[in-house]
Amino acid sequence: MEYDVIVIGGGLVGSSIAYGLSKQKLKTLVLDGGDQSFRASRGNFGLVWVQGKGWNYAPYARWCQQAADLWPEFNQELQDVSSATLDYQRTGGFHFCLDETEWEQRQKMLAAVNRHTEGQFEYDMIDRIRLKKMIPQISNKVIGGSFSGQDGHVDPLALLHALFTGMNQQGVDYLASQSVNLIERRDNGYLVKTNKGMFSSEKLVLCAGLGNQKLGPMVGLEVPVIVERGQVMITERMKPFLEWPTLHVRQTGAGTIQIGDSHEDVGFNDGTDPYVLKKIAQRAVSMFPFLESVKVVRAWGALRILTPDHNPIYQQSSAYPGAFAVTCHSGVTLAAAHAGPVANWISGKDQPSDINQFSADRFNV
């Protein structure tokens, strides 16, 4: 069957940028992996995060902005679209400083945030007292934290599972259990060759995490990819006590209290680690003492897919025409943003005003 565009991937990126081309009424096929594949999508924290983000890099700071300002009407569009809640909320979030040294550290990156979105990035540093205030239960080795009332979070398997209906009722194909092992240039597009079949179109979207660094030069792009491991622990469900999600510590729709951002150098090991998990663990009672009594149910590690610089890369090939890239390590807050303008720039629509300036070719310079 022929399509008009062929994703490779679908987690969270590859299905955000389908079910965008699928409202554009393109013919659409994913072409996933398997159960064995490492899926970042699935063992995220949830966040919708613009604080932080592009500090060092302006068009990423930018960027993360301007999908985080759409994420309210994509919340509202896959809840009519797939009948789920997603328990989106963009009540604000925190980071939490436990020294001087954290705390003048997040003072320069927030300034250099707001700096770069000319202002639009908005966040107060929040002293102990005034902390003390908002979440009674704060310990009091935390000294103080940053907060923008433009953070949220979600439930990340919800919105994986409203972009799969949504998908399926705009008419995509999706084929898990997928591997790519050739892609070829025709005339009139791509052909693609699975262990399972050939499937061919007139765009291709590489959206395989990992797997870009392998695909992309059938295509001739270079996507440097490396991987990161991050553990997460969930509790038992608790009374709500946390109105909002901090980048160590945030409190489901479920009731659930969600722990993590651990930062592992292991290949591409995504298990657990009880060392690491201690240390998790340790930092989260620091800042809510309480915690100490709740009872641990899961937990589970998996891989972050990061670049060199940690920023995205969003590229078409010059050599492959109609044949593009994509890779982030921001997926959930990304979503609004691949669905809408980066699905626009695909078919040829508007291209978003800073794309060129993720280029993977910035790591040739």
Second form
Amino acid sequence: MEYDVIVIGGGLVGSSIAYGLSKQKLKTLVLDGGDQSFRASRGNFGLVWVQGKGWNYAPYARWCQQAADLWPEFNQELQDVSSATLDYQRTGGFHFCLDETEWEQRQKMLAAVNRHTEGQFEYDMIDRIRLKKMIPQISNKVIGGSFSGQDGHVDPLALLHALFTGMNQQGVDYLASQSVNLIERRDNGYLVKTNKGMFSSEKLVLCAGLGNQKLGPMVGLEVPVIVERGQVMITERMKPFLEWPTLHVRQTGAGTIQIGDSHEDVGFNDGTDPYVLKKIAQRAVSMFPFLESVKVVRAWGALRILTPDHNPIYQQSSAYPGAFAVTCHSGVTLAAAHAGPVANWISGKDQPSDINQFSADRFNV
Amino acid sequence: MFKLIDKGIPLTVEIILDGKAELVPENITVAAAALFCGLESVRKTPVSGSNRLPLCMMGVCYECLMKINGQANQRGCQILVKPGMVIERQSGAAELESGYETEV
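Having looked at the form predicted alone, could you now put up the form predicted in complex with the partner chain?
First the chain shown before, then all remaining chains and molecules of the complex.
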């Protein structure tokens, strides 16, 4: 075998796992797509987020909590590796509520996450008066919000860059513009045929995002994915005004304000749409009226990779041992878990306690 | 450093550039006026604080961001000078517009 592991997909998920595997001294190859691929990792919002996640699925709540708790150390490690800042901050984060119904729903959701994590997830419902003291620019239309000190944000492109630097330093081989045509079982390992060549390895990890749906059946895995577009925009640089990231508005380390997002069913189209962008901007202005006078400099769309229940899939194929699939839409938050516990699991060490709860078999009941 | 090609062009527009009254030709951009008047920088960058001058002169590079008539982050190369225009160098990122804060 040429490699211990081949990772198919070089986005945040694939590069986190490959980086983690290389730290286990496994000889690793990343087969990445090309410029025409749908690149969720280059279009996301950059939240390292816990609040609300897994409110209807306890294992996911615990998993996000664990990943977010691994982040401070992970950030330090990547900063050392790349000699660059990732602009990671765990300041805590807000979700704003515009009416009583939203407030009550939010409260129920976060209480569930708190129960699922046996109290590890902590949050606070902040009324309008307290909120106004913390964020003077907030609109009076906002009646309050939820805050969790466990949330944070990061520069997602700097994260991807640091992971690539780390992979490179650890001796991971990386090939771009690869399109996988066929995967075959071969001598207790796998042979991967792409448009450019053939590569063999003992283990295989599918991290191809939307591509996992096509690749999964080649190794006996059903990986159902749903594609959903999100659009975001970014403004000119402004003096710091918002210390905390929020679900829809965050100020980056460089001063730009990132504004999101949308949830659209438009198929494999990662373009932008002025009507949707207008709605996104209007919501942001309803939260922060001063944004009305701030200029937007760029907007883009990206495709989320969701599963039918929006929770991730981590699964080793029972028919093809050593072949794994990883599919999730929180490649930023979960990066620390992918480089750590998930890479350990794939390399044959400890299995994360809840990992069986993330098998795609849950969709076939 | 920058001189007019046509020395005969009259200097008819008075602007206030970085606090100083200056005469410049009409129909030139703010960025061109800043270069014509010999400004050593038009802004300091928000991240590292380094000094910058206009570069592309066609609206793409955003190096010529200045405060024009009180409004920050204006691309000087996309705006023509007008009599009485107040043009200031910009230091770092734009300030938030005031007047939006509301009482609880």
